[in-house]
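Take a look at this one chain, the form predicted on its own, written out in structure tokens.
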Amino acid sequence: MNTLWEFLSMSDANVRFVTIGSILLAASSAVVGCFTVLRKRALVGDAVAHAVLPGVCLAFMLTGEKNPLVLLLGSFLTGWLSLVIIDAITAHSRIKEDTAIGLVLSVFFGIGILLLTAIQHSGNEKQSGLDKFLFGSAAALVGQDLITFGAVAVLLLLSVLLLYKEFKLISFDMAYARTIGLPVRGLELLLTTLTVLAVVVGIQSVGVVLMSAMLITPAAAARFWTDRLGVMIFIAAAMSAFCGAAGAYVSFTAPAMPTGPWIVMLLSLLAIFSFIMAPKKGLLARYLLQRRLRNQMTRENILKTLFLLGETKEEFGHSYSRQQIMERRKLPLLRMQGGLKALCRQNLVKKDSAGWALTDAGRKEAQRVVRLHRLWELYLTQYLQVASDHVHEDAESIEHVLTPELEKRLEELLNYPTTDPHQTIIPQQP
């Protein structure tokens, strides 16, 4: 507890620089990363991250010192150059974008490693720590670095805030943006520039190898929680800021632990949690929805089976045994038992000594399902010219999802029919 309080007090200047720097770098990268993900250019961030290494090395070789502003400028130029080359290869050759990204990424990163090796063997005493750009070293941030990278991070956030509507439009509907006269090409170049800047400022924290994770992971995780861009950006920035502070705290308590990889690891854990637990799009929510729909279909199929059994004798209140139901409708025994119990609880089916029978409410619900089934069969034969002996299976699925609005539309299209393609009476609305 004392360690946490000491960390939160920010009394140590180095802790202050590392924590604030990590939060700014992580949050700004996440904000720009949201637009990168929505424009389906996630791999571009990885290419830029690997392409900035030659720029860092060249800037150091030309100046002979590790001035953060000079290194930032050098890395920005090569990062921008990599995007220009990717676009040129894609536009003027038969090579697809993903292949072009792989080529540019490997070539630039290879050149960067060669230059870094040459610097390490040059004997320049100021090159110490330059290799930290490979894996990042947030703990090496000092006051001058914080001012430089912090200013760029604030510039990124302000740019997104001021041009939010324009960026949103080109991310979702570029054709409409052109139609209303927006400078789409200029906005794309600006957004690309911001992506390069986000990568450039982030490599100090996590390095070129892990930078793409800082750019993409928060946006991908936030996408599971909302369908609104503004909320997505806020969630992504909040996740990244929290992980940036948490990574700095881990490094504070265990100095041997690097900040950057811990930030990425924590972001990955949050992403995995989002993939599984997000309320609407998570794996758990999707599984529960599928199970609920499967149970609903089972219940409706049982009701329909009881209705069809009664339709042959015109005795809808008659009781039928479990064996009779299973002979008419093949269902797994456990699923059918669960469906019958649920229908009893809903007062749609009643049980007596002879078996199971529809209640008045159950007959109305079963009549609705059968009605939708036969309307859809008739629609397939009349409008899609499907043979009448090929429409049953499709209607078996679609009858469970047709809404009252679609039912009304089907009736209008079919001129309020009374029989289906098999000349069986279509039940009227209950």
Second form
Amino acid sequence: MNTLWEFLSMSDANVRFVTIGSILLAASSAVVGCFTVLRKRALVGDAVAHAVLPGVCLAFMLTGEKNPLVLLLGSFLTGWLSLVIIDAITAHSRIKEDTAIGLVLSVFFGIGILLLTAIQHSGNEKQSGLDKFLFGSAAALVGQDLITFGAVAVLLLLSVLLLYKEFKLISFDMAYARTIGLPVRGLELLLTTLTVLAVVVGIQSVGVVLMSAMLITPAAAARFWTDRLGVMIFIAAAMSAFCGAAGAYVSFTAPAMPTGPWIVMLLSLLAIFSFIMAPKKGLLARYLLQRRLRNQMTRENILKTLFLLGETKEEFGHSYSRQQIMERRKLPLLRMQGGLKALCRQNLVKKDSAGWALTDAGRKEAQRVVRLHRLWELYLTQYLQVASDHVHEDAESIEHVLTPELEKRLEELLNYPTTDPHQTIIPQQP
Amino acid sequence: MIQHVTEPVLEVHDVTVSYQRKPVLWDVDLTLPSQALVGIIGPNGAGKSTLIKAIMGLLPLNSGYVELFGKSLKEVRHRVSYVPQRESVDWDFPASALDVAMMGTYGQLGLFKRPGARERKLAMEALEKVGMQDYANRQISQLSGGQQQRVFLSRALAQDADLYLMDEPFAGVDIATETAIIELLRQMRETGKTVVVVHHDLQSAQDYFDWTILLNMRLVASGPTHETLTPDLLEKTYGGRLTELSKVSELLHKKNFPIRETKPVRK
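Which structure goes with the form predicted in complex with its partner chain, now that we have seen the form predicted on its own?
Below, the chain from earlier opens the complete complex, with every other chain and molecule after it.
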């Protein structure tokens, strides 16, 4: 607990720098990642992330030191090269894009690992810490590194801020963007460059192996919470910033621990939470909606059954026991019990010693469902030429979805009918 | 039957277009009058969409040139508006109907500038014209096919151009929407605009268009509708491809031949 407090108080200047740096890097890659995901280039982002490694190693081998600017330049170059090669392979050969991405990713990463091993065995003392690029280490973000990488991150955020509407349009409809005269090729090039830059600065805290998660996961998670691009970008950035700060904390308390996996694990948890809990689009919301609909169908079916029983007796106030209802319509017992209880609460059904009976309001509701059922049956026989003995099943489910507008339209189409295809009376609107 | 006009709104001069070295349009040469509702008609794979994409500069030309209002596309871009096929984009994109309509103003706005109240008003007006004002804030994936089509139309309207090129604006649209759209296009024609529409229902083509282009890998006819929609010309358009043309296309593709020896000269 003490360490958390120490971390949160930010009294240590080092902690301050590392945290601010991590937040900045994480947020900027999430912002750029939103466009990567919307343009369906998530896999390309992964390839770039891996292709950065040989650049880092080559830059170190050529200069013999870990100058952040030089490393940044080297990784930027190989990252870019990998993209050019992917595009070239896709354009000039029969190989499809996914295969080209797979090829480029593994070749570049392979070369990177080869070079890294060579450097480690070269005996150059300055090389220590270079392997941090594999899994990341937020704690290494100090001094010159922080300034360089932080500046790039700010540059990324500014570019997106300035060209927001252009990036939005080319992500949505590239052809249209070209026809209104936007410099689409230039913008695409810039967006790709931004992606590469996001990767290059992000590897400091996460490392090349897991970098693509920093691009893709926040965007995918944020998409669940909103239908607005601006809001989506903001949520993605916020989630990522939080995880970046957490990564810095891990790096601070356990310096031996690789930061990347921690950040990515946290991000993944946030993403899973979003998939499940997000309103409307989340799994839970969808499940609850399903359940609500099912319960509504059960209740309407019970009302309908009571109504049909009443119809045969020509008297609707009579009470029926559970058995009697079950005889008329088979329903799972538990569900029926729940349904009856809910109907009682809504005052649509009342309970007495003999069983359950429709109230006045209940009868009206039942009448509405039966009416929709019979209208739909009639519509099917008249407009779809379905045989009258085949229409019942269909109407059983459609009766629950028909809206008052559709009901009105059906009535007009069928010329205000009074009987259904089985010559049963269609109850009129109360 | 290829009728030319003087002072055309659009001139397609001897244009050949290919996909992956396979010519799909051969030597198309036509001119269109101003203030007309023009239909491009032909069977599947006839190159209807290809033609308007080529006009909009979305596909490279193997030969020939396109002139709009007597100028190159670059000079008059703001006077031309394009409505792509509805399926060409992912409607799950996080945007509202208003967002999409607003994209029509981006061209005028220029780089870096953010759309403001003026652009919002223009987009709202465009949505009203297609009867979508009540759906302005709806996420686009929640709209029906016909509504999405209308949103695309409103984006083009927000551009306020003089020539509109529309790729199958009636595809997947119910009859009420289709009538509303064609009524709108007629109004646009009355205010002096020219509207070119890719269409594939012959029956309605007769009443909709006053100029018709018949296409099947080559230009079969271009002229006033009553002169082009004749049994004879329709037979030529729909009576199968010209086998020789398909065979030569196939050869060019297989042997990797250049389609023209020289690149087209920019006029």
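If you superpose the two forms and keep the largest set of C-alpha atoms that fall within 1.5 Å, you have the rigid core. Residue numbers count along the first chain shown, from 1. None of these values were measured; they are calculated from a predicted model.
Undergrad: Once the core is aligned, please say if the CA of Arg322 is shifted by at least 2 angstroms between these two forms.
TA: Shift at Arg322: 2 Å or more after core fit.
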